[in-house]
Structures are given as structure tokens and as C-alpha cells.
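As C-alpha cells, one chain now follows by itself in the form predicted on its own.
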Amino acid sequence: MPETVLVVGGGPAGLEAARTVAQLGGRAVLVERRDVLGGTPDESHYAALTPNMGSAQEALDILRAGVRDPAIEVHLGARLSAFAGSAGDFTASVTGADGATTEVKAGAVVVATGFQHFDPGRETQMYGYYEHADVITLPDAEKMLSEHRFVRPSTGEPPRNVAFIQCVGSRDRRLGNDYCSKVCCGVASKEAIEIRRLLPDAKVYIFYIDMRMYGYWENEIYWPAQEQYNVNYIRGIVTEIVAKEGRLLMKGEDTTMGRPLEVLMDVIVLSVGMEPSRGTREVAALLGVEQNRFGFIATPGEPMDPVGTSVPGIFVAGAAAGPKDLEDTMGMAGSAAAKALAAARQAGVRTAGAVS
């Protein structure tokens, strides 16, 4: 079926991809690992999106909803297990959890796959993530104020004084991740105002190497965050978090004033960057598509081209292929959509004028 468009992956850019298909009356498959849609937003509790403050779980399900279409074929719980053939000719094998084996048609490929958060303790205690109940990352803040509270984890107390962490697992050369998440900075700043929203008296701080707003974000989050909201941003390095009665002390160095730095927190909020999904590389080494150094699906015709591979036919969407804002997201899964299908459709153009 050349006019069918495989679809991996059922976040934000897999939801967007699929409906876009079948908008320009083409057939999506659309293949989930889990048994439910939303991605990463879902699978993280996300609360308000960035910048807007809009419900993230609203958003989802209007996401959700489009893709209720006769032309897209949903498969949950389910994973690509072969996969073979070129553009206008593919076939996969899409395994679900009972072990049953699906055969699909297609004449072009969108990957959806996603990233997944850093995770704070897998290379270094530095900042105590599996030691100090209090120490959080910016995801677990997230389901907290999904659920309308901001609480100490330790104690179910609401907090005095937060503090946040920049570029935990990003621009890190010893990791390997010397790249920026480019949204880090924004998610600290929207989740500072939530915090301050639920919490009047509880003092908010942000400790940064630099502070990276794209776009409108800086009017949007950064400002109104300090001006309304009193959030203190300090440009400083963390070197240090260990327990002192009760709460947490953090060490380090304010650098712009040049002086060392001793505060007492009751949480500490990690901002923890993207990385590559397991499914991105498990799923990149199945279709056979280059990745970059970093693990994320490479695009090797950027910057006019920032959705195909390395293979005609299979294109990609958010972030995939890399640290993307969910703005970038829906636009790549828009354009990867279109470009898909109309790989399909030249293809199977192809095919017809080769038969005649």
C-alpha cells in the first residue's frame, strides 16, 4: 500500500504525524511500546506546557482525538521487530505484548521515538539524586504540580526555600553530552512560577551557567518569573549538596560575584536534559539509519532539510533527532508527515508507470 505512511512512536510528534497523514488523505499506522498515547508528556506527568501555561494533559488529549480516524490504524503495546525494503516498498513487523506478529505495508516511515530525561545518578553523586529524598528532578517536580501541590518529599511538607539546578546531564563534556536540551531552562523558569503560585511564601532560586530563552520565550517565562513572580536567578556552579539538620546544604561558588556559596534548601531541583530514547537507537539500528554522536537519529540535509535521514523514504520527527521544544516538534511532524506521503505517493506513481 504506497499510500500508507508507517508511523513509530505515539508522543506529540507521532500523534501530529499520523493525523497529518491522514489530513492529506493518506493511511498512517501508528505503532505505541506502551499502552497508552502522549509519549514522554504523558509518561512524566507533565503539568502545564512551555511557555503558555496551558494544560499539558488538554493538549494530549485534543492530540489523542485526532487520531480517532478511520485512515489511522493504532497499535499499542506493540514494537517494530523486522523491518525491510526501500521507499514505496517497506515492510515491518509490528509485535504486540502477547507475542502476535502484525505484517505492515508502506511506502514511507515516520520516526516519532522520542527522547528520555537524563537520569542524575547514573554517572555521578555530585549532587546526591539517590541519596537525599529532597534532591528531584525537574520531571518528578512536574508530577507533583500536575497534581496541584509542591510538597518536601521527606517530610509532605510544603517547602520554605527551592532551588534549581541548570544543566544537569547537558553541555557536560565528561558525559559526552556537550550539547544544550534547549528547553531546560525554560521548564525551570515555567515550573518556578507554578511553585510561587501554589506556595506565595516560599522563596524560589535558580542557579544557572547561562540562561538560554529562544524565541519569545524570554518575555514569556524568564522575565515575568523574576518581575511577577520573584524568582531569583543566580549565576552560580553547584559543587556540593549534603544533609544538614534537616534540610539541605548546598555548596558552591556565585560567580558573579566571585565568592564562595553556602545555602540551606529544603528541595533541590535538578534540570536534567534530554537524551536519546532506548526506543530512538533500538528502533534507528532496525531501520538502519545513521544516528549522530550523541545517539539521536541523524539529519544529514540540515539545515534545509531537518526531517529526512539517511534513508530515502524514512523521515523524522521532534525529538528524535534531537533537544526539541515542542513548538519544533509539531512543525517537524507536520513537515515529515507531508514529505512522507509524498514519498509514498511518488513511489507508488513510480510503480504504476513501471507496470504499464
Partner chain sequence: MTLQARYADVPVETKQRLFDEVRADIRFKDYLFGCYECGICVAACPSARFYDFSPRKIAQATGREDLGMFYEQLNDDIWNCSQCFSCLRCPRGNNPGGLITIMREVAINNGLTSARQALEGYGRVVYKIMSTGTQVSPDMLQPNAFPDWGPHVAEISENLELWRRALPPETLHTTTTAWYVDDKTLTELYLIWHMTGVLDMIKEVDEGLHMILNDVMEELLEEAGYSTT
Given for the second form:
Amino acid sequence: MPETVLVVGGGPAGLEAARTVAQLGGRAVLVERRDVLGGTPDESHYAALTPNMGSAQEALDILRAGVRDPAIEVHLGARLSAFAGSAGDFTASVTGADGATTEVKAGAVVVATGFQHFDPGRETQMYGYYEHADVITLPDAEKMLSEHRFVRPSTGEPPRNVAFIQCVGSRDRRLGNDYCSKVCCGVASKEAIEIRRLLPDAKVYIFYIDMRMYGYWENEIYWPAQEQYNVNYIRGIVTEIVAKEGRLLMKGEDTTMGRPLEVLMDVIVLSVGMEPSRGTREVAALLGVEQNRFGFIATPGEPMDPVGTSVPGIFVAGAAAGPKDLEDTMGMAGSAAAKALAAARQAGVRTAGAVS
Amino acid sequence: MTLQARYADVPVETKQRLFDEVRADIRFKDYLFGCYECGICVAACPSARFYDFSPRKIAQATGREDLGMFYEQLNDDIWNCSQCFSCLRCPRGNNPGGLITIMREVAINNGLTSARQALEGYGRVVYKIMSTGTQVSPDMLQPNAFPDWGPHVAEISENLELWRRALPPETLHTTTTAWYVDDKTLTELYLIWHMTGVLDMIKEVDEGLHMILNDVMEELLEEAGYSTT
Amino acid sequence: MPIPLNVIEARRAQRDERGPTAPPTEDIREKVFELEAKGEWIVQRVPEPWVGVTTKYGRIKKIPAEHTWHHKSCGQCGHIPGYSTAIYWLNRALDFDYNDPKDQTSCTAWNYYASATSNVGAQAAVAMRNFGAAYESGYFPTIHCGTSYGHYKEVREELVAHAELRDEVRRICDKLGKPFVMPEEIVHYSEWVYAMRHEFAQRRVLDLSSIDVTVHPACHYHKLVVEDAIYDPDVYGGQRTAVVSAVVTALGANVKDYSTWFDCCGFGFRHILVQRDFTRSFATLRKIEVMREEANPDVVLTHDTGCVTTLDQSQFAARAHDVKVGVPVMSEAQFAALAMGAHPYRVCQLHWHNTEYRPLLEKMGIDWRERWREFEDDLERLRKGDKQFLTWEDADA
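Right, the form predicted on its own is done; let's see the coordinates for the form predicted together with the partner chain.
Everything in the complex follows now, all chains and molecules, and the chain you saw is the first one.
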């Protein structure tokens, strides 16, 4: 009797976790709130993945194919509505869009409910995302890039210049998001490259506090962005965006040159960071797993155990635990799947041989 | 920009002592966390556009305890700040404007010449607030005080007493104060200056002013039955 | 390429889908009440009736409609007394009970920000003494000046955070025989004008549909303690403080945008008195000239003493340098009063203002020549000694 692992969330983390559970001989029940699988990369229309520029949809299609397996039961348009039990013997209620509820028994759980992009209307710098159509976010840019175009939303015409502003909603004590969202420097640089490819005459700038592209991202993204694509990196963060002469005026300081700057831009892209998704908050409460002070699922065993939560038998994979890139996510998913299955099997052995 | 440090002749112990005074202020921990030198404070700062002034450098010098730069700023830069607090955009929660407020207090408390010089011409305002309970008054609208405001100031000044009587609110029928402040309130204000050591600060800025204020205040406090000891 | 017309609406819809997020900062009012529970101070409650307004992170702030203690502003009462008069007039127009105290001191923050000849203890004691006086009167403090307001918000933060400061100030208040009181809310008068704007709009007698307005937000109103300032999702998409702009719109005038909206006016506290080239240059080059070029307004409205003074007085000298200036400046309180038929001289006291305002009055449909004649008659009566002072009855005659 194969042990069952409940996987909550059908994004990259959940898909990889479910597939790995099946591959190791277990059974997975995958619950996804949307009507399609793919998670945030799909919902936010990711175009090319960082750093290799592979197609996001192609990568997701592979993951989707991976769960077309008799050992994996997929519930779309569904949410967890109730949860009880302990390691080896969890009972979850899964409610579909039609309101019908199914009971699922599982030996272990993998939470893969992911993140949401920071809402730039909330932050303390004044960027006017709900005032100026040409102020966009990284996902807004991804959407256009996935359609192989990049234009000013206000006119529909290609921009002559584009600026990225880093760390929007991250590294900010006034917001309570003290942490770094890890991927936005790489993603912004990747998008800058894509824009330069589409619009060879456009000037692209990235305004940053620190450029963070670790490991091979440095030489695969950062250096090419500067050396092959002439992306301009300016160290100094922008204080506000206002409208002027039909364009956007941004005020900043060019700190390495030590002087204030004011530049007119056609499009400004806000590099919005990660926050725990609504699903992550709701599922954490339902399952009784601890959250850290930012609302992400806490992983008390870090760094040696990045997937264990505060509840035995419940594991976490991907950005539900905090800012993660895809490599982290895929790694966590495999590890969480293996540990979940092991936990379910161990509990099953104990139950089988239990002396009451 | 000179490569030679200014104030090289001032002993390091002096600079350290002044820095320690700034750091000992109860607000210091609320005003300075870490600084990642992002420059948003400079971007927002009006003084940075007009002077060679940088709130970022204030935060950095204070954070690094760079005594040389700190002492230069204490003398040359802090009076350029317009105290608008646009620098509170800081994502780390730093308050460079607030650090400057503390630095200014330390400069005054230690009788720095630069502080006295910066406040030259300001004595009349200090006198006004200390002695009347309001910071400016109608009779300060004199053409020689505000020559660049144009002939309109002269018109006001000539008609002042009459125009002040032509104000419906009863508390505004004053010329030497902005509004009517009763004696008991004035006495309470003096007590506050006295009990918090502000009068000593004024002594550092302007001894003559301090003498006048002290006399005025002592008299009023005694009349009201408060002891100044 | 089709131009998407509803980009902003689509974004707002997405935002609603994602659901509300918790405010990122603590609510200091909770700490204020906790301290009351511990016996540290008395919290003066906002009296009924009050109007709820939203602040930056969606919290509700209580604005008292009446029974207010008017914490006056030095520069306002001293140099532009029509501003204060208009605030009282608006209260009287709504038949609201208010207190204009004689036992109020200046907040002293202008001096503090200019010269720093003070310290954290003195500043906090001045604030608490004023709050104590308000409490004794039974009226709830409402603050006329933007700097007083911002400064008192700072003082509240400092008193909540530092027990030794509370102890020092409590000792001083005890010696003064004043109760140690922190009000439930720190209220700026412009927040009251915002809360009452529909009442004013109903009583409007002038047609302001052809009046273009640029709004200047006071730095100390919205940059000090950023979470405690009015934000309205219907105004600027909730991205900038709505407090004055919403009033202008409610009165039927047109808010025009300009690219230095967030800039300080250049008051500088110390600079406007002893380093005036900075203030003058900043006000005219960064604010007035940009407003003229980009928005060409009929009037600049703001909600703070220093801002009105700076923007109004700096324009004269600039004319000598061919800088494009010449826009009248006043408070939104005076503007609202004019809209409701208040006398431009008896109430709004525009003769104290510097930049030419008469074309604006004409455009608003106000016969300023007749009004000035009436006022000159008043002055004559005062001169002759027939009356000692102009009264509120005279103001509305």
C-alpha cells in the first residue's frame, strides 16, 4: 500500500515534489487553487527563466507532464478547508470550486504554496504604480516579454529608455520586509537583456543599492548585461516618480559620483520583491505550522534542513519558506518529497508494528 | 574638494568627546541603524541641491564613527540642513535630519564658534520665543528684517496696530506676540526652559541675550511663587 | 498598436483580488493606551461626534467634528492671520463649539528646527503642557501648524519609546500642576477640513469650476511619522497624501499636477530668517516656476504656515531675475471660506498676503473692490475709536 503525501500547491515546487513522490513509489495528492498548473511563473506570465533564458512555459510543460501519472491525483480549482492529525495520520478536507468536499488521508504533507509579488502601492517611496500607467512591475514586463514585445502602456509605442528600480518592497524596515528577495537583481538584468534584444536603440538603466547575482549568475547575467547589451548600472535608489512632459521623471542620487540626478524615462520597471502568498498564510494557519516574522513558513532546522517545518510530517518547498530562486525550489522539492515519503513510511511501519 | 583634512589641529580627544555626546543622546538609537548608502536621502533632500551637503554622508560618518569627517560636518554642514525630514524616506529607518538635530544641540552645548556664527542674527527670534511664548510676532514684520519681501512689508508695518484690531478672533489683538498668552502660561514655559537646561544652552549662543532672559524670567517666576533653585 | 485605456483600473482590480495586507508598522495608539492602562498617563479621548478617515496603511483615524481646542501657529497668527481667522470661521459656519485658548504656548518647533537651542526634554514638556491645558479645558486639541503637528507626532513616538523621558516630563508637569495627558489622536486642522469637506461643498456659493489649483503638501505633515497622514484610494490612487487635494476637488475646483509635487517648499526654518537666498531660490525655482510652466494655476493651496509664507513671500524678489512667478498662495481653509462666501478681507485677511491675489478673486466672482471699500470703512471706524476691534458679527455683516 503506497504511502500518500499531500502536496499543497501546483507551482514548480509542488509539481516537482509530487513527481518525485511518485517516482519513489509513493502516492501524491496535489491540490491547486487555480484551474491550471504552473503556479506563479504561469499566473505572472514569466517569459524566459533566469539565467539560461529558457522558456518558462516549456519548463512548466515538462513539470506538468511529470504529474500525469496514475500515482498522482490532481485537484484543480481546489483549496484545503480543514486539516487534522499528526505525522503518519493526517486528514485533510479538499473543497473544489463546485463546493464539494473530498477527504484525503495522508502520511505527510509538502506545503508548496509559494509567494506573491509585493504590491508597490503600499511602499514608502512614492512610485505612483496606481497613478502612472508607464510605471510597471517585473511581472508586468514579463507579460509583455512573453508576447515578444515591450511597449509603453500609455501609448503602445516602444520606449526610448527604460529604468529598473531595485529592492522595491524588500530590504525596507519601514515596510517590515527587512529581507532581500534574492532573485530580483538577476531577473531585472535578464529582462534588461531581453529589452535590449527587442529594442536595440533603447537605453536601459538599472538603479540599485547592491547588485546581487550570486555564483554563476554573475558571469551568465551581470557581465553580459553590461558587456554585450550595454545595460547601465547606477548605484543609487530613486526617491519618487512623477509625471513630466508626458513622461516619467525620477529623482535619485548617483552615489558613486556623489550628485543628485533627475532623469526623464519612458518606462520604469519596479523590481518588486517576494511576500508570502495569501495561500501560504492561510495554509500555515490551517496546518498549524509556525511562520517567521515575515509570514513565510518557518524552517527551524536551517541551514542543514531547509525543508522541515515546526510540525513533524509537514515539509515545505519553494518560496512559501521565503525568497527562493528556481534552483533552490527544485532542490527543496526533491528533498521535501523524499523526506515526506520517508516520514509517511516510518509512521506506517510504526503503526503496523505498534503495541498498544 | 580638498584632500587635506580640515580641523587637523583639533585634538582627536575633543572630536571623540563630542561624538560620544551625540551617541549618548537618548534618540540616537532611534535615528541610526545601519546604512547601505543607497542615496535616497540625498535624492529627496532640498539642501543637497543647493549646498555641498549630503545627509547620506552624515549617516555614514556617524555610523563609521569617522571622527575627522564627523567634526567637519559638525562645523561646516549641519547648519545647511533644512530640517524638512524628506530624508525619512530611508528604508533602514535612519533619520539623518534627526542626527543633525542632535549634532546641533551638541555644537551649541559645547560653544562651537561655527554654531554661534550660524545663529548670528537669530538672537531676536530666540528672545521672542523665550520671553513671549510665541516664536514670531506681528511687530517683527519690519522692512529691514525682510527687505527682499518687497514694499508690502512696509505697508503692513505702517498699519500694524490698526490691522491687528481688525481681526475677529479675540486672541489675535496683539502686536508683540502672535496671540494672547496669559501670564501663568508664560511662567509655565519659563519653568520648562529652566528645568530642562535650555537657558544654559542660550548662554553658549549669546551671553547678552541670556542675561536679559534670565532677569526677565527670574522676576516672573518669583512673582508666581516658584523657586528657581 | 491599441492604447490600453484601463491599465490603472486593471491594476486596482488585481490588487483587490489579492486581498488586504496587514499594516507594516505598529499602531502607536495601541502603545499609548497600554501606557494608560499601566497608569503612566491619561489618554484624552476624541469626543463624539467624530469622523473616521483612512491613513497610509488603511487604519482609521478619528477626527473630532467639534469641541476642539485650537492649538495656534506662530507664523500664522503673527504674519498671515487670515489663515487662523478662516479656520475659526469654518468652525462657526458649521455652528461648531470650539475653544480658542489663552493658555497655549507655541510648540517652539520652529525655533528647535532652526537653532536647536532646546533639547528633547524641553520639546516634549512644551507639548505635554499644551496637551494638559487642552485636557483641563475639556476640549480636544486640533493643531493649526504642519510643523507643530509633525513635531508632536515625533514627541509622541519618543515619549512612548523612552521611559526616562516620560519620567522627566511627568516631573515637570507635576511641578506645573498640569495633568500628564496624551491625546488619543494628534489631529491637524487640515484633517478636519478634509473630514468636513462635503459639508463645505454643500454650503458653497461660488462656482469654482474654472479655477485651477496646484497643491503643495507640507513636508512635516506627511514625511514625519509617515503612517499617520491621510491617504485616500480615490485620490492619487492612494499613492500620495490626499488631505488638501480632496478638499479642492470637493469644492469643484481643478487639481493640476506638477513634477515637483514632493519637493519641500524651502522654508528651512533657519534659512527663511538668516540664510534667505536658499529659501527664495528653492521656493521659486523648484516650486513656483515649475507650477507656472507645467500647470499654470490660478492659485497655490497648501496647509501649513511655513509653506504659505515661503511660497507667498519669495516671489517678489524673483521678479527681478525674470523668474516666472506671480501665483497667489493661500491655505485651503481660506479658499474654502471664500468659496462659502466669506469676506476676503474681514475673514481671509488677504491684505497680509504678498503675491497678487486680486485676479484670482475676480475669476472666483468676488468683487474685491467693493469688499475692500467695506473693509476700509471698518478700518476707519476702528481708527476713529467708534469700535475697538472688528468682531465676528462684523465679519459676516
